[in-house]
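So this first bit is one chain, no partners, the form predicted alone, shown in structure tokens.
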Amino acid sequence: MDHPYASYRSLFPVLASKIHLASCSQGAISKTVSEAMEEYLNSLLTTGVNWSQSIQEVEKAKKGFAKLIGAEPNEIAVLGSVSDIFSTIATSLSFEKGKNKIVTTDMDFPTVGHVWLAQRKFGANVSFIPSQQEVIPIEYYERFVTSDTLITSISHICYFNGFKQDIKAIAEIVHRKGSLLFVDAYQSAGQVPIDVKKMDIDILAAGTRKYMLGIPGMAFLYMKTELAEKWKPRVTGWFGQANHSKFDIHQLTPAPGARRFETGTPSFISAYAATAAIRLLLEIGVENISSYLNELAQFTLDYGQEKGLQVVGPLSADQRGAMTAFYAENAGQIESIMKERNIIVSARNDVIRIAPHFYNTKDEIRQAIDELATVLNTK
């Protein structure tokens, strides 16, 4: 297979070096990026002071992501992180008599469950979907989500095996039951195609470390516009506030669409970040991103299985995004292994996650799974 985007291998450094397969935890860092950081940084050191300039590099990060999910800019919201994003709604809630059960699933990221089960104590019902075979098949969402469901808590793609989730047909069966979808599109956002729109979604948290290509420091949170001016978040400060210059202690007036959940001051070098990384998404198209990592994808599965290893997860590239998941006891010293011979691959509990994205080739994930395997035989 050919690699189309093989004229911006030399935007990653660290491609000269080594194998770059872990963006399922850090996307690989551009030049493009490291220059946005850079330029944030100098204009500190020239001018001493760069709030209306940062301040501007923040909306730019918030329209960027809007138009990568389909939204429009005042349903964006910034945040710190993920987890901040979901202790934000959950804290928002209110969980009443015969509306209070929260349902998520058991491939959830963690995060996701401590959110919900931390609100038992204010009246939350918490239901966990359980998997089967490493998936969650579509029907359970029929038998679970009841009419008592405030609030579906799913992820697009599962942080542990790359297992990608239908939200448009999910969507359909919990609002069908009179339920919020909540989307965790941490795994997904950069890597496969989302419109908000399209696949109905009432909220959606990503942050921008994985496949979007960023650092750590911000997190995006999308929310229907008709559904936020509904809320009164209880988790708030000066930038959630209608007009956050006026400093009035005295007022509390949340700001319309959803910067109401906005609290202090976002990190700014992260926000550069952002916006250069969102911006070489969009150049290139996640459409195409997404067309690629399927090959990618597949390949992965086949070829590994060749090498027998065993996957975890479905067999098919159609059921899942670009990561695969190889079972491997002790997976975090094999991950050290991996490192120790410049191939930078990630571990949960007892897997090994493969997790490719545009920059990569088949013959990088060739190389890979070939040291995989020696290393797994020779435990």
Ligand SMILES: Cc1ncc(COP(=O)(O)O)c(C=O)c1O
Given for the second form:
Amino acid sequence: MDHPYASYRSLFPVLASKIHLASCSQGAISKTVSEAMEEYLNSLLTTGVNWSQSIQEVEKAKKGFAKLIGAEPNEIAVLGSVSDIFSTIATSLSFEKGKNKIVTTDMDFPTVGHVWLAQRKFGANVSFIPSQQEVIPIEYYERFVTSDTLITSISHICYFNGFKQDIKAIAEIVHRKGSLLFVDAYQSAGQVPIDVKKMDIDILAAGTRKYMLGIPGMAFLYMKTELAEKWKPRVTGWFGQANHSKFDIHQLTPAPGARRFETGTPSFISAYAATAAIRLLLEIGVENISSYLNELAQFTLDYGQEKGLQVVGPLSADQRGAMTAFYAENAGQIESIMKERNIIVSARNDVIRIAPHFYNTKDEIRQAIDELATVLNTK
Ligand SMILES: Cc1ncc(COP(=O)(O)O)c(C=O)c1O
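Please supply the coordinates for the form predicted in complex with the named molecule, as a counterpart to the form predicted alone shown previously.
Entire complex below, previous chain first.
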């Protein structure tokens, strides 16, 4: 397989000395992202104040993200992390008797469970769908989502083993049962196509530092306009107000659309990074990225098994995102050994995650798997 994006590799300085396969944790930083961050710092160094430029950059980042997921910019809010978004949404809900069930899964990122469990004292009844052989069978949604379900909160791609869910099919089930659908897309945004309208997603969250190739400090919240208008956030602040430049301490008037969920000054430098990073993703096209990554994922699965590694999660790339998880006792230690050998992979509990992006080659994956197999002493 040729590398269709070979010409982009020089944009990522780290690739000259490392095999970077950790986009599920922190994507590689491009020179354009680094220049954008420098632009932010330089404007502070030279002009002293860069407030309006920075606000414009936040708007550009929102626009870019809206395009990436098929939404309108006014359906996007920025917060500091995906955890913040979950707390903002959860604390805006009221858990009425007969409509107080939260359905999530045991494959979601722990923050998701933590936030929902924290709502139990306010009346939430939290139900975890158990995984079965490392996936969530779609028929479980028919069983677990019931008429008293207020919100179904699931991830598009599992952080732990790369399992990808059929969001459109799940949306049909949960909406038929009268539940909202909240999708954690942190492991999918930037690597697989997302169209919130076609997938019929009500609420979506994604941060910028993984496959979106930015840095920590910023996460995007999508909420359908018609839905947002009905919500009165309890986690709030001046950025969430209709007219925040009025500085009126007595007025609490939520901004139109998703912006009402914003709180205070966002991380401007993260917005500069996000705008540049998303621009690159849009230039290449997420459809193109996704089909290349699908080939890489299948190669990772096949070659890994050939070398005696044990795949955790589905064996077909079509049921996964780019990331492949291999079983490894003491994964944290293995991650450090691989790092010493200039191969960046990511550990979680007892798995090593290999997560390429468009800038990676098949040969890099081959080298990483060879090294992992040696370290694990499998072959
Ligand atoms: C799927 C998923 N959701 C949420 C998070 C947490 O994101 P944050 O640290 O921005 O709260 C992560 C982080 O790794 C993740 O992989």
